[in-house]
Amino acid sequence: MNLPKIAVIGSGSWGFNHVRTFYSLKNCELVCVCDLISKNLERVKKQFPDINIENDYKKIISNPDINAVVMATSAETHYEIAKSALIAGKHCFVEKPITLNINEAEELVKLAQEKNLVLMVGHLLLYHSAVDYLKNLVDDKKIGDVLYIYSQRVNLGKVRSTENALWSFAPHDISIMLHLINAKPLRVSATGQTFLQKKNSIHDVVFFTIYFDNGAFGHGQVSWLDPHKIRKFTIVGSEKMVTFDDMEIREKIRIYDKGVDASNVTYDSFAESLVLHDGDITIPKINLGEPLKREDSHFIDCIVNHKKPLTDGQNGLDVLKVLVAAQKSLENDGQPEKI
């Protein structure tokens, strides 16, 4: 088939990265970029003068020559744009979260299935080489059974005015927890606080905990009001423990040969029956590529070869269900919510 013709809708700070990446790919043709803000389009035109620019996404949707659209717009616009694109027969890449409403996300998933179109969601970290390595460790039982995962995604950074820290940061960590634990999430609790925008009740810091049906749980801290910039996961297994620190330039993963053997525990001698082991720390070599390039290439590969995306619409829906339940818990002082 001919190279898929792609349009990017939304060329702001993150959308411009998609523009740059799709322009560089050899298995597609980026033909148009759309944005409501003229300075964003001017930036695109200055760096990529051969790309058409547009300020009305409906013209892209109605263009029969465009095969697929990439949406890097604000979350509240995802449903409307994606639905119109799918109805028009175009493949869709939607940045996270897929929508803000579960019913709307379910409708998009169903629509894509009915029309046999690719619907993919931008859970970027699932295309990180280090996460691939973690997934293989977990699936091959090299750390035993996953007991729990906790993450920190904090920074003194850009404060959002339309979404809280949960919706802005947590989709990344939730997607990894669902990916690695690979069990059904049952319920979630979340607590947090608003310090900077009390009038709008936008939480600056949120702590959430997801409980899974296999007994494992995931806990996360997200904040844009913190003195540290941390992007770190810790996975505790029944045999070994692992850390993934994305702020490290090279040594992103460390495997700790540490654990507790409680297989011979008796009620009469509980403390004496616990055997601790503390072995070596292994730092594997990870061949790091650019996750965004892998993600965008995967989208095109799924279109051309009729593949199911790693982060398909259902994956986006699964993460959204956790987010919605966590938001309800946040509004109810941490009361656990079923997912």
Ligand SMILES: NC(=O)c1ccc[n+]([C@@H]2O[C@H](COP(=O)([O-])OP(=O)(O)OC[C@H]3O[C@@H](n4cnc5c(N)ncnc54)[C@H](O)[C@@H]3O)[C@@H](O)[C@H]2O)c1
Second form
Amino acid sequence: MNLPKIAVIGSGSWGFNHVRTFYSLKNCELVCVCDLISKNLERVKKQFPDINIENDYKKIISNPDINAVVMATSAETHYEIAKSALIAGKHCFVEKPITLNINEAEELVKLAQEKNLVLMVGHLLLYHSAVDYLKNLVDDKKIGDVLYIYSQRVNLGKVRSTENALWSFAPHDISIMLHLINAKPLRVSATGQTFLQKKNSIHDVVFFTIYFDNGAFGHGQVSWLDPHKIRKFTIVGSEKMVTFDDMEIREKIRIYDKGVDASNVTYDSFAESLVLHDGDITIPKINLGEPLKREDSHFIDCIVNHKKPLTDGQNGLDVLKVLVAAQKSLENDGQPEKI
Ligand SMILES: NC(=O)c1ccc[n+]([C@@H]2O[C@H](COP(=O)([O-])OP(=O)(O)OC[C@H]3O[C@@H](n4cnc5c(N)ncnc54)[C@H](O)[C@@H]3O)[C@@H](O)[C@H]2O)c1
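Could you drop in the structure for the form predicted together with the named molecule? We only have the form predicted alone so far.
Complete assembly follows, chain above in first position.
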């Protein structure tokens, strides 16, 4: 097969990273970049003079030479652009969140299935080597059963005006929680506050909790109004506990041989029967590649070798269902919502 010809639609702050990455990949050819803003296109042309630029995405959709499109436009445009690309027979990579509404995402998933096309969603962290490591730890029961996970994704800015901190940040945390807990999410509750854009009801700070059918839960804190830059997960297992701190340059994962054995507890002697263990901390060596490069290569690999992406349309839909329920809960003062 000839190398797949790719176009990137949306070369704003994140899309430009896809442009750079697809340009560097040897198993595809990045032929065109589209954006509405000429300054963004000039930046592309300056750095990659041999790439065509375009300001009308419909020209990309109608170009029969382009096999696949990568959408890094704002979330509210994903549905329309992805739908037209799939109808035109092009494989699609859509940045997170897949769409803003469940019916639209379901339609895209169905369309991709009917047309036998790859539909992949940009849940970037699932292409992080540290997350692969965590997944193996969990699946091999090295930390026992996952009891709960909590995550923090906070920093100061970039304040968005069309989506809140939940939709902007939490897709990453939710995708990891679903990936690691691997059970059915039943309900979610979310609370937060609109400090900066009260009039538009854009939440700057959100705390959410997802309850799973195996008794585990995942709790996340997302904010663009915080003095710290934190990207951290803590996974508490029945035998060991693990942290994944993505701000650490090298020692991203720490495995704590800590836990409480409550198996011999009797009602009469509760405290005396608990056995605490507080053992070593292990820092595994992980070969860290660039997650975006792995993600974008995976998209091409799925196209060329007819594979199902790790983060396919259904995975995008699963994360979206949690987001939609969390948003409802946020608007209802934290009332738990069914997923
Ligand atoms: N995976 C990640 O880690 C990650 C990180 C940041 C953003 N994102 C996602 O990437 C997407 C873009 O985010 P961003 O921060 O780059 O936003 P951005 O506003 O900086 O860029 C979006 C770009 O899309 C262009 N655009 C919008 N509508 C268009 C259209 N119809 N045709 C052509 N171009 C169009 C805009 O002109 C803009 O340049 C969002 O879905 C966001 O959630 C993902």
